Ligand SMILES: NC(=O)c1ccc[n+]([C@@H]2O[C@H](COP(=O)([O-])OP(=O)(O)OC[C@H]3O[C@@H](n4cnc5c(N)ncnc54)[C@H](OP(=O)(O)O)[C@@H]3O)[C@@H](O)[C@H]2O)c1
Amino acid sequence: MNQFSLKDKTILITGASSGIGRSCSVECSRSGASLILVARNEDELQKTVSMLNPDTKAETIIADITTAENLEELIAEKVAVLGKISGFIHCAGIEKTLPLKKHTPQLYNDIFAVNVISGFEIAKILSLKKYKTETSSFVFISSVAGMVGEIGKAAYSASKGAVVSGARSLAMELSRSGIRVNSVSPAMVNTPILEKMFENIGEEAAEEILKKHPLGIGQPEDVANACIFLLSDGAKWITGSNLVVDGGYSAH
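Structure for the chain I just gave, only that chain, in the form predicted together with this ligand, please.
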């Protein structure tokens, strides 16, 4: 038996329309999982579906996870189709690099709403007995910015630190329900979020960041593979951890 297979597991993935979430979707489907994919952009979400292993059973939820009031209902509908959920990757996230003088309470609110609160609210739904299999695994995508200081990232870094510490507390609370909870902290990964950031900070600063990655910039599948490990039974004794996937960035 392959301990790292996701066969017979249904995984819910937020942020599945782009970047790391799309790659998590593709790699989870290759590992045998059925999928519930969540994002706002229907066309991009359909593009992800078209990239999955052709045998994969996949359902989509088109929703803004910060405002949708009927998320539980939508999830319940998908559970009725695919069966109970054994795993969750919270990959939806927004990033803003701005000098402190441009940080506003609204900016903190917007970033925390997607990166932190929505993820923990979905975890609340998925921890209910009626939606979960006997054992389950939740993975929250944080960032090295939650551990290492970076200029212009006060709000983003704070949100990613909150993801790691909140996930640790969830790990304590949910262990008795058979749910493992971990976070994954990537450094720079080649996705649209990174392209946008590089446009904002300019070429020189981008060059400096590149130099700090001994193994170079990561690819989305490098993060997806770490998530698959944490979702699989091969990680059945791992909870409350933060897996750093950063090409050596934070080893400096």
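Just the form predicted together with this ligand so far, so send over the form predicted on its own.
The text that comes after this line covers the one chain and nothing more.
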């Protein structure tokens, strides 16, 4: 029996319409999971669905997870179709790089709403007996920015640090319900967000960033594979951990 397979597991993934969320969706489908995919952009989410293994059972939820008051109803509908949820990956996230003098209370609120609060709110729903399998695993995408300082990222780094520490507390609280909770902290990953950033900062600054990654810039599937490990039965004794997937970035 393959301990790392996700066969017969239903996984809910936020931010599934691009980047790491899309890659997690595709790789989880290749590992045999059924999927509930959540995102705001319907066209991009359908693109993700078209990339899944052809025999994957997949349901989609088009919603803004920071404001959707009927999120529990939407999730309940999909659970009725696919069965109880045994895994959750919170990939939805926003990143802003701005000098501190340009940070505003609204910026902090916007970033925390997506990166932290919405993920914990979904975890609250999925920790209810009626939606979860007997044992389940929650994975929150954090960032090395939550562990090391980065210029212009006060709000973003603070939110990602909150993900790591919040996930640890959830791990302690939810263990009695058979739920494992971990976070994954990637460094720079080759996504549309990164491409846009490299366009804005110029060649020299981009070179500097590349130098800080001894194994080079990561691919989204490098992060997805770490998530699959944490969702699988192969990680059944791991909870309250932050798995760093950064090509050596934080070893400096």
